[in-house]
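Next up: just one chain, as structure tokens, the form predicted on its own.
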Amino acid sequence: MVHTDWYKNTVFYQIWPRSFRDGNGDGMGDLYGVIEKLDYIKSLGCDGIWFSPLYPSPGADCGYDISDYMDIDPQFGGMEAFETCLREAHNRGMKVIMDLVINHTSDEHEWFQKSRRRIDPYTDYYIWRPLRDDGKLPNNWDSHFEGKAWTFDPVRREYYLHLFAVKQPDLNMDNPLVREEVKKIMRFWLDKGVDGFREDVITFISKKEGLPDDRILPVYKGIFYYNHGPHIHAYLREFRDEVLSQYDCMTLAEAPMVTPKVALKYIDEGPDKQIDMMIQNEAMCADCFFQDYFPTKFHLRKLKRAFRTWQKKLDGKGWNMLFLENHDHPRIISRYGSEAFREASGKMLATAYLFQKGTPFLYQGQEIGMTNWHPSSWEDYEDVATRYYYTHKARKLTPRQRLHKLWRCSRDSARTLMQWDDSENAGFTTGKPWFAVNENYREINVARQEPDRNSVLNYYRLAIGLRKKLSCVRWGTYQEYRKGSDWLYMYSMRDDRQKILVICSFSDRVRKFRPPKEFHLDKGKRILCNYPEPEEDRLNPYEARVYFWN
């Protein structure tokens, strides 16, 4: 088998399935619906999809607690639709990637069932440790959903580690046969036609030895001793070669905390490549410390520093993954753009990363500019991360506070579901819904978008055709302007054939800018803008711009 690079020339749609379309009127999504809306994914231009978690899951986690690796949940239609699913994409020519989530499990599943009553072989599956004497856990390490990160089994009397939820225990990656069970789960899906993989916090899977005490974080403790551990490029070696290796297939790496020098680790187009596009969030730390849940001012210098970085330090050793949204992070209109200015923000951010080196995504909803929601209880939140943080870490703050907070900062803000039209449930189902729709569907939705030529969704369908047909955005070299401004981003693609200057105002209000000396305006052919009128030397409020020479 060939391994090629066909996700260099590849735009993928991401889709959270159970928010996506119903097509049978149970009120979840499901593959279904996916089927009736593939012409409309491949209509944007992409040619690829992403699948967040289809497997069977008892759902403490949207589906990120896994039960049965080798099936797809009856919710979303089974086996049989999925591979309905599976064949009608290709034969549109778009690509497959599954979620592959092997950091954990969902307690429900056979493995940990038989664990917890050690029986053989799957005695040591799981990270288990013994009560210690004096009575604490077995090391100080926090969860990232829930609390500590040991939780107390009762069958097996002893504490099993979970870096997420309670119900979501850490697979012992260190035991050859667990890694074995990886290698059939990756196989069973690569010959059933699948074209990759989004491997899930794949950077967690190696614990450092001992699991000591985590004495210098005063949150998250514990995350530099599993984050890149010490066996973690042993091991996705080893799934690379002796799997991986023998399809036509992608990775696409999450890797919290991940900076280019320790992307390039696992990225480097040489001979011991492991993965080949690696999900970096320094892009999404703009407007905050460390993750959504510490936010600060918005800082367009700080996210162009992101792009910047990525794009060269990458450059001719890796391939960049682009991205604004995704299922973790709240909608980006709301975040770096202006709810005011809906429209011309969501053009502007589109046309920011868009004209980028690297493989995009797109999260559904995003393309027609889907903004945050405004619930009136945090009752109506369903993420496991977000009630925990209402109901235990921010109790210092007001209700009112807390709810304002969430809003800011939950991952249910991208999960609402997707607004095709004005009808009752957004034209999602004609059900009763599974979880919450934005109060903004009749203003926000597919149908009212399509036939408007200035809409949102038609914009996004301009950018990826004009990126398509660009070999300075595939191929060329990145190089960024106005480096201290606060309020323009402004760079540059070019190989040898022809280059763009993209200009992104991230300000709402009219400003004088000037353009680079070497780039003569008069003399380029704008290709892109998001207002029908713009003047020369002033930007307005998100205006975005490309201009093209050859």
Given for the second form:
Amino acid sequence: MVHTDWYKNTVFYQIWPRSFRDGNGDGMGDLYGVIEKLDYIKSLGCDGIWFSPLYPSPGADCGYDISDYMDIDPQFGGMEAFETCLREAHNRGMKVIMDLVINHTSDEHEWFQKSRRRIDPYTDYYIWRPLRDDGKLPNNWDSHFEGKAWTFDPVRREYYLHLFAVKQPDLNMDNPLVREEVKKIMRFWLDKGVDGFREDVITFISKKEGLPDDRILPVYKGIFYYNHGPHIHAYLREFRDEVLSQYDCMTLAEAPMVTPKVALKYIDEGPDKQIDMMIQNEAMCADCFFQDYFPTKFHLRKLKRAFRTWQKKLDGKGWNMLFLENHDHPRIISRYGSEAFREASGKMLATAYLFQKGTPFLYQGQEIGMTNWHPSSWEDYEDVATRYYYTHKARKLTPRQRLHKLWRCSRDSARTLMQWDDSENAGFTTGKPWFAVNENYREINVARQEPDRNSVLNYYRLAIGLRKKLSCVRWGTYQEYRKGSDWLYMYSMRDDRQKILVICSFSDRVRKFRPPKEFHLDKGKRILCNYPEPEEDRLNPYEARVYFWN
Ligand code: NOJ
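Please supply the corresponding structure for the form predicted in complex with ligand NOJ (the preceding block corresponds to the form predicted on its own).
So here's everything in the complex, that chain up top.
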């Protein structure tokens, strides 16, 4: 099978199904709604879709807790709706990738139900341990969502490992039978015609032998013992050699805490390539320490360093995945931009990443400049990690401070309903919605932005259209200027035929600026700008421009 690298020319749109569009009026987003909106997605210039999980699931982690890998949840329309959606997407020349969550299942999955009863061959499908002789948990690892990583199962009378929620037991990937199951799942969807997988926390699937205590980290204890674990490359090679290499598909691996050097062990375009692209979070940490719940001031220099590092270190060796939003992070305007300058900063942020080399991903609502949601009570939050944080970890804060922290840090800030128009529930549903709509939907919605040439939505369309025409973005090299500036981000992309200069102000004031010496702006063509009349030597608040020379 020839691999065509089609993903290098694709712009993806991520759908978080619950909140995208309800097509049957039951209040839950579904595939009927997606089918209605395929032309809209295509109109953005996006020719790929990543679906967050659609499989049957009890919903403890909004679908990332799967109870059946070979089906589509009836609440999303079931398999028939999926097949129609896939066909319709393909008819429009769009690719479709599925989320593949194989580090863990739901505790309601049949495998777990049999494993806890020691029914073979499922007995060792999960990671079970008794208490230690001293009465302590099998080790001191933390889960990412709900306290310690071990929970007692009264049926089996042992503890099981869960790196995420209690209802998400980790699979034992060292068991060859489990790996056979993964291959079966992959084949099932690829044979159905899907074009690849986004692989959820895939770098966590191989745990260090003996599951040792973590004596170093104060939080996230254990992560160095299961991230990029001992057999990770062997397992990924096995999946590639036995399944993925037989299809013209792509894989996108979620990789928390990864450096370019480590990433290249997975994605280097040599014969040992196991994965096509990685989701690395470095650019998501310019206003926090390590992850969203440890917020700091936004530092442009940190963001630029992340962009630069990945552009430079992967160049010619591996392929970058570019993104600023997904379902795990609050909205980018509320973080790196400014809600007061929502439109300008939304367009500027689009410009900052869309002209880099790699495959861009947009997350639903990003293209209209959606912002973080301000609920009045913490009980409005749905997310398991948010609720645990509020009830267990933020005890020293006053209720108001806690709510502010959630506005700033919770991933539910980006999971509110997609804002289609200014009718009730933002046109998401005719029924009672499963979740909240951001109170700003009357002002920020697709219908309002469609006819407005200057809207954030139409700016995204323009920027994506331009990007697709520029060979220097697809093939060229990245170079950055004024690296030390804490408000100005400037980079060029060039190949042997053309070059562009991208200029982005992260300041809320008018600022003087000078382009790098070798770029004569008067001789170039300004192909994109988020202000109607930019001035030669000054940038408006959150101004962005792209100049072109050939
Ligand atoms: C990463 C996913 O992106 C996130 O949404 C999920 O909660 C965890 N993995 C656990 O599956």
